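Form predicted alone, single chain, as structure tokens, below.
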Amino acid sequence: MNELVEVPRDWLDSMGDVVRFGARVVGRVAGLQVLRYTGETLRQAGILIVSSTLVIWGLVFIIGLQCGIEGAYFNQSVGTPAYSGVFAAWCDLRELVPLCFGYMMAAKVGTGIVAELGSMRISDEIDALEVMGISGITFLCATRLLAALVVLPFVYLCSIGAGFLASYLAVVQQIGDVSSGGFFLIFWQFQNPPDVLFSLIKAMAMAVLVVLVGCYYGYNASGGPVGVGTATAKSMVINIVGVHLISMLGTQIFWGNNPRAPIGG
């Protein structure tokens, strides 16, 4: 029974410490002092594009094709195939796209943070850093989360597209019940230009999050080889459930009073 209660009195003292080195992390951001490695900030950038753009914008595309597909056959059976367009703007935009942006975002950037830097750590590599008078925190953990910064807005604004696109192949080109114009005509009824900011803020937290509690754990990992494991997985628990939470919350926090909806009363 102690066992039990000590596992998530373990979890909540983890997360404190999340929190506390998150804002260490934050603080090197804002202060600046991560531009003193402005060099290493432009290469964990690359690295962002080139190994995780593809897959982020491959997954979002099926996504899209999904919403797209289950909406058209929903609108049918009703009767009203016309208004296909609605769900390709309301699900993708506000939140298929997100969850998928933050999935990826776990299951690829996260862990691959955790892994790299807990290689790291087990080697002493940080530890050598710390010797020769580099923070450790700002020289791995701040210029990562920089790159994403700077990066990850452009990647989740053409992921809205690319589910979109997706969407649109499949409600007009592939089912067909709707025109082309038919399909952008509710389907920009239904949008407004704030829903793209309020998506990006959700896509955002989550990344944000998601490089935090990477680094977090690879920059803390011990263990050896198996510590870095358990690691990995304790960052991808923590993520996947950060990433709904955020998606509820921002739901809720821009969409749930008010779903400016151009529907009349």
Contents of the next structure:
Amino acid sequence: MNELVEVPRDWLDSMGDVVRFGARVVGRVAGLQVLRYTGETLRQAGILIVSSTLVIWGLVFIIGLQCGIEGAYFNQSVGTPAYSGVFAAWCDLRELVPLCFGYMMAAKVGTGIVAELGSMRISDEIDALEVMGISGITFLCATRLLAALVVLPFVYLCSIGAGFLASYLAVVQQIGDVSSGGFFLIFWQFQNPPDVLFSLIKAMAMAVLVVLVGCYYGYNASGGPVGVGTATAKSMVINIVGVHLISMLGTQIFWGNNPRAPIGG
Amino acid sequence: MEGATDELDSRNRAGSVLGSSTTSDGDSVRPSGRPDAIRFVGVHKSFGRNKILAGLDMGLPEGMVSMILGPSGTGKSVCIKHMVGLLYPDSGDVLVHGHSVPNMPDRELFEMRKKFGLLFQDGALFGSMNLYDNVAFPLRQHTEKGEDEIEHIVMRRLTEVGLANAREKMPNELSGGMRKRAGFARALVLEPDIVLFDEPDSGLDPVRTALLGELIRQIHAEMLAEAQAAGKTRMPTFAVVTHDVMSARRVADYINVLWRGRIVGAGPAEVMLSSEDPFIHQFLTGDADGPLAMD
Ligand SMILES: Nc1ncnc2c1ncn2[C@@H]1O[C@H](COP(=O)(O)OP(=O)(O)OP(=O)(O)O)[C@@H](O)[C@H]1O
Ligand SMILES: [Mg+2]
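Alternative state: the form predicted in complex with the partner chain, after the form predicted alone:
Below is the entire complex, every chain and molecule, led by the chain shown above.
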């Protein structure tokens, strides 16, 4: 029984530390100390673009195809094939694109940060930085957060596009129960610019979470290579849970009281 | 066990006879007449129940090459981390040029650290940069120098440590000894007042060890001459941490012997090396017989 309580208590404790650490990193970005290391920020931004965009877009594209196929057949079955566009508009924009983005961030970017910072920690590289009079939190963590904030909105908006394109291809080109014009009529009726903004907010909240959790577990890694491995695994769990929580909260807040769509009632 | 502690205490007293005396203005001065660049005052440090430093009193005189000599696992690296504020003492104080490190606000601490060059035990080169960028890194971060000037300085340091040909190599392509020498070059590029070496000799072959010791002496002499010529107020201080008595013999001006979290003897190298004290004698000759045992 005790052990059953022990584990969640540990998690809660470490969540407190993550929040405190995250606040420091955000402080270094908001306080503009991070601008001293613009070069490093740009380098991190470059790494994000080169190493993560294609994977994210690819994953979102696949999900867009699936959403399109399921939506098309479901609407066919209830005799409203013209309404397939609703699936693309909602399922893609509101739920699955942000979730997939969050997953890929956690799997690729988050674990990457833990592994990188963790190995720097255990090989004394972070200490070496600090001894050179450079704050590790600013140089390593704040630059990564800023890079994410600069680059990821564009990456994300493009991935929404990739999801839409995939749904369009599946509904109109593959299954073909609805014309292109009919698809887009409904598609555009069931979303408006604030929805894109809300979706973006969801995704960026996930991105910030993933980067901060990654930085925390990497920066505070200990116990040699095994410790870095354990930290990576832990960060993945926290990130996936966090991504889901953000997804749920976002849906509740943005669309829970108001579907923001032409639905009578 | 009790007896051993008593004996340690008496060693410690014997050590402090060789150690510092305090002048009227409170600045401690070595028999050599030089003030201490770094001074530990009654430093205690434990990790959990593991007591590492137990009332460490130690001074590293300015302008000299000092050795901190002690067996593996006595807390030599811990000691170094206290000097640069990476670890804080549980009690006691660490003074660098008279300023208390544990009591420094962060901003001041970061400024103070720029006086230091630190060679970590296994180099701590940045794995994401090649050798050249590693050595250039402090210059790029802390100076406004142009790339030409940086290249000049970096190549001079890399040549000194015999790595000029490896400038494009990544740290994981280097041997342990090369990483150490590269770390040495990086520690020197900002011409720090105090250079700390954490076991520069461990994991090197005897010839390399001898060469590295010679290099340390030679660079210290160079920096000392430069500092004197430039009329600097601070003379370069080197502190070398090692468990190797041979390199202590070759390199040191001043020797501190650390054992079980305390200094059991300290003094100018020639005095220490000819010490009759059985404890110090055993340590410095590496004898198996004597008061020192495995535990
Ligand atoms: N961050 C830490 N947390 C817990 N224990 C530590 C920490 N750093 C050092 N120690 C412990 O302090 C003791 C001294 O370590 P230290 O690295 O200073 O030894 P050392 O004298 O440098 O030895 P070596 O010659 O092998 O490098 C060891 O027992 C080590 O386990
Ligand atoms: Mg050590």
